[in-house]
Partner chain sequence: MTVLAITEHRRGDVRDVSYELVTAGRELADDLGTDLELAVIGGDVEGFADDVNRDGVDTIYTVDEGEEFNHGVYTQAIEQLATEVEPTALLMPNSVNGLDYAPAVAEGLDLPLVTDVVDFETNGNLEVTREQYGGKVETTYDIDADDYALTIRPAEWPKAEAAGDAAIEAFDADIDESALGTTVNGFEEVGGGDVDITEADVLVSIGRGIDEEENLPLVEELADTLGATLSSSRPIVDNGWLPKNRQVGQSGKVVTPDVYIAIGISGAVQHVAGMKGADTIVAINTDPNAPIYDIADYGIVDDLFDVVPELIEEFGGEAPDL
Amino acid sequence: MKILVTVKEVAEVDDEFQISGLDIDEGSLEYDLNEWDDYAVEEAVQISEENDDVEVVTVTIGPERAEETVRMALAKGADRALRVWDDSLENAQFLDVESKADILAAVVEEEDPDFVLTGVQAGDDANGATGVALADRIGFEWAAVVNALDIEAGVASVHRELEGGIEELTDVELPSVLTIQTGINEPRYASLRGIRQAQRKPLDVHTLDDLGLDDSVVESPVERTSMYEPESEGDATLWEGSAEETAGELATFLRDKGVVEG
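Single chain structure for the sequence just listed, the form predicted alone:
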């Protein structure tokens, strides 16, 4: 059985940052494995540990810098990795969900996995549609926001926690795409032995041409037109001290602002 796990490096912005053109200055950013993808990797690795003949392959779309993120997935137990990048992707201003789904669909066609795991969303742009869009491209069944999973006899029995406290149990036939929610497991830390082993595991780089795609895949109707830090519309007032010490000051403040009377 082969499990394909899509992973992404996500940018974390420093408290103090600078804007450069249409993006945040690179010096203000730090990168890490997307939190939700970490849970997806852990779930795939646990399945491989509980079953024989399971291969876990991770794939990311990103520059050479992203290999550090992919290596982390390898250190946690994935068997090999793919990174997709070339000049067309480097020069693209913005990769929207459609572009990512098209690229990942080409990887699925090449790898022919039994199922695909993705994080339910990305921590930086908060997109939560790539996994479902990928399923639509490749014609797989799908289930989103999965927080419990059992694979048996070609069927994924999944548990989903929906809005309003509703819980759903459903079966999804493989091959399928499952987007993984936090809480499904407890992602492991990469051991020193795992980190050393990750350096020796295969990590192949594919261009769009390698995947049978051309530059048109990065064309997008979405355009980033400006980037700015919004002005603060109000100032926060902080009181220090115990509740007994500050309650009177808060009451006076609320009366002065017209929030309460009396």
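Since the one above is the form predicted alone, can you give the form predicted in complex with the partner chain too?
Just the single chain follows, nothing else.
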């Protein structure tokens, strides 16, 4: 059995940051494995540990820098990794949902996995759409926002986490794409041994051309036109001073409110 896990390196923004042009300035960003993908990798690795002959392959669309993130997934137990990148991806303003689905669909065609796990969303652009768009593109079944998963006899029995503390119990035929919600498992830390082993695991780089695609896949009718810091809608009163002083202000407020007596 082969499980393909899509992973993304996401940008996290420093408390103090600059916007330059249509994106946040590189200097204000740090990169990490997308939180939701971390749970997807863990789920795949657990399935491979519980069953014989399971191969876990990760795929990412990203520049060379992203290899650090991909190695992290390898260190946690994925068997090998693919990274898709070339100049046309480098030059694209951003990749819309359709472009990502196109690229990942070509990878699925090449790898022919039994099922695909993705994160529900990426922490940075939060589209929450790639997994389901991919499923439709490749003719797989799917389920979004999965927080429990049990695979048996060609069927994935899942819980989909709905709003307000309600879960939907659904059977999904394989092959399918499942988008994984945080909390489904407890992602492991990469062990030192895992990190050493990850260095020796295959990490192949594919261009669009290698996947039988051309640069028209990055074309999109959707164009980013601006990025800005939203004007705070709030009118919060900010208490200032040392921690002792601000805590004192808050204490006074809580006493005035009658939350605490005396």
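Worth saying up front: this structure is predicted, and the values here are computed from it rather than measured. Between two forms, the rigid core is defined as the largest C-alpha subset superposing within 1.5 Å. Numbering follows the first chain given and starts at 1.
| said: After superposing the rigid core, is the C-alpha displacement of residue 166 2 Å or more between the two forms? | reply: For residue 166, whose C-alpha is compared between the two forms after core superposition, the shift is 2 Å or more.
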